[in-house]
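This document opens with one chain alone, in structure tokens, the form predicted on its own.
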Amino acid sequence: MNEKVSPFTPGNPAPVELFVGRVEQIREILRYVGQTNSGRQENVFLAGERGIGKSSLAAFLQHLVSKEDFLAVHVFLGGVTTLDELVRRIFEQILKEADMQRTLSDKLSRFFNKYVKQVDLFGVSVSFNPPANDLKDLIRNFPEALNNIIEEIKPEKKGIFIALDDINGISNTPEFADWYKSFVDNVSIHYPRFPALIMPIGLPEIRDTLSKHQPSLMRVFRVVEIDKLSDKEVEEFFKKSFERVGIEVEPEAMKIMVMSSSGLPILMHEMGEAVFWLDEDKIISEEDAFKGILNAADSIGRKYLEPKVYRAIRSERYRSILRKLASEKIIIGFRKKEIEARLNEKERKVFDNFLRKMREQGVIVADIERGRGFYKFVNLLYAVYIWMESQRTVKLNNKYYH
């Protein structure tokens, strides 16, 4: 049986072979990696909005830096709120990465011998679980412990690269900012040669949070920001992805997919996934792309707009306004005055609050190009989902009352 395998990975970092774009940011970060090669410790803060592709970029950088003879690790910190778990995960990921390379595995396993366990679940893996007191020592002596690792992996590796992915949770604790600043200060004073690049990754506003906790911390970071991909880069991604599974994309279909993805990797994968499973003849047509928009919008809406908007906005007046935004046709943007004219008196009283909530939830933004009083949806799929939900409500009401 020849089963279809999708090249798209909604909600997960893109495979290295399908990574596109970010050329300037990659060059910049690799420059800093080059600085660590000379023995200087570097700190890069990778910032970007949700769904912009931060994790995919980190995974790609890990791949590139590994080729430069660095021990490169990608540490996922989603849900981590304590220094104990942060440091435990860092060392565990270092050990797991080293475990893939026999000579390094032997060295580091001896180094952390009493803390390392081989866990045999679905294959052998490394687990790092030191006693609480020993873990506290590792937190306090993090520079020394990391330096010992760097010394152990010489001459096989020039240094170490650590991506700390999703520090949004841990950054809310003042202890993290103080600990990180102490780490950097300690290295600068006691370690003239410390070939390590640490790259925390988070939302842009996390920098403000860290700055409030430790005002001098932000001075240590080289900030690299990533934004939406260009239409050309999005097209390249779809072309590479579909070619990988032997599927042709017609030009008009490609235009539709590029437009609906809004340059956001998270939407690109949702759109590609939806269209992939619709295809039956190895050719993506304009009709396939339009159907894909509906399926992708439904998936995106249920994952992101349902919890953020429909469950958060429980007022029937707000929901009624939402339906009126999409009652006539799928719209990407709207003018406040035109929508206001279609609202009843009770809806008009809460319309400003409604717009504020929608902006706060990241659903709409001011459309500066069209002028004052104009708004647009952050992406087409949000608009499509809102339209779809309005149609479902109309059908449900008709069924109920008839």
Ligand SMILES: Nc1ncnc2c1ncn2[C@@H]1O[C@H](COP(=O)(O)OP(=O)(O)OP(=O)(O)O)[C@@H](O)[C@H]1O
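Positions refer to the first chain, counted from 1. Only the largest set of C-alpha atoms that superpose within 1.5 Å between the two forms is called the rigid core. Bear in mind that the values here come from a model prediction, so they are computed numbers and not experimental data. What changes on going to the form predicted in complex with this ligand:
For N147, the Cα coordinates differ by under 2 angstroms between these two forms after the core has been superposed. Taking the rigid core as fixed, one finds a CA shift for L380 of 2 Å or more between these two forms. Shown in the overlay between these two forms, fitted on the rigid core, is a CA shift at S285 smaller than 2 Å.
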The other form holds:
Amino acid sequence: MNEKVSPFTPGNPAPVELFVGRVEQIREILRYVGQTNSGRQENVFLAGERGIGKSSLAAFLQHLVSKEDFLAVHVFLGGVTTLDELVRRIFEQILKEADMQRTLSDKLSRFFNKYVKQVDLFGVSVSFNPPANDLKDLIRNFPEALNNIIEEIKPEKKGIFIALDDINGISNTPEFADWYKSFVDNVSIHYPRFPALIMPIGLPEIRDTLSKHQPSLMRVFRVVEIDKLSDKEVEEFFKKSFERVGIEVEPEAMKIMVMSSSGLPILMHEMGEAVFWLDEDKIISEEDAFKGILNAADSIGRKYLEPKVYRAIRSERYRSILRKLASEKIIIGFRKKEIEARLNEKERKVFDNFLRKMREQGVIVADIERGRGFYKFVNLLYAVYIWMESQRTVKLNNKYYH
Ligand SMILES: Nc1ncnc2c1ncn2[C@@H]1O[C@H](COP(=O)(O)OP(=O)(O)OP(=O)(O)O)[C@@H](O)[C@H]1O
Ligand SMILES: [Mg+2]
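Could you please show the structure of the form predicted in complex with this ligand, as a counterpart to the form predicted on its own just displayed?
The next block holds the full complex; its first chain is the one shown before.
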């Protein structure tokens, strides 16, 4: 039986112990949380590209804010498109959180009982399924309901923190933007003291969607954006993670893993996971790291690329092109001519097909800024993936694969 347990969590929000970086953003958001102590309701929009670490940051904030005597809830809204479900999930999560913190549960379940008459308590898990009419009331009287909760928990909690994780779906519903705006307006008119921070989370372009539906909504948000991690933070992540399972990482191996992660959290988890499983002696060597890249590339190709793109890139036909695209460093763009100069006649023909295919599949685009004949990868993940695959073709004939 294999008793190894990987510390890496590709695809799931990072556990608090292995969370790294985001120092500035955390400081900023905690400042706004502090500001709600004066009674002011705050709204933060947390924006970031797919997989950049929004949910992980929200989970980490929930942990920090809880320690500041706030009731902190993290509501997952992926796939939610109606206000009914949105509001149901918010209250359900509040109930669950309060239920876990024993002291609050009596008071709050009394409140919810009173409010919707249906609360199912079994052990620690709570489900909240009020009849449709009551749910409509909760949508309409959201400020009042939230205020009641804040009042109920006042002796123990300074206020409430609600992360609305992944509003990408619901923001396409026109009512959402209006509902949110009237919530904010209502609170500022009727409640001089409303210590609540609400933090919707979504892709950067969601701001445009929301503005389209309700032009003045974006004004209510303080926008906090997260981007790539620094190489230092990625290194810290690998150190922490491997240390936890008693594995030593040699400096050369660390360099390789940090470079191929390119500051993207999902890549660092995939890299770590791949390296972790192929290591046998509790020491990560340069060779382990290189093999890890190849395994990580497999996993990334299958998980994050369109199957068509994945097949095209890995097809026999383009192998030799990939080898010639390979370089020491990850390139985010290239000049057609320069690559062409390295190709033989046969490869050159295939190269045109290769470029066309990559363009059709949305892997590369013409780099207009740099000029004619320049191409760039549409995102860093593709660039890293191509680099990983090119390393495969190089390394196959190289020192590690004899
Ligand atoms: N600060 C961090 N420290 C350590 N790991 C992180 C960090 N941020 C993100 N990760 C890891 O990166 C991956 C993606 O993170 P996460 O799910 O939080 O991103 P997201 O922006 O919410 O993605 P999506 O757009 O798909 O919702 C996860 O495996 C997570 O564990
Ligand atoms: Mg997320």
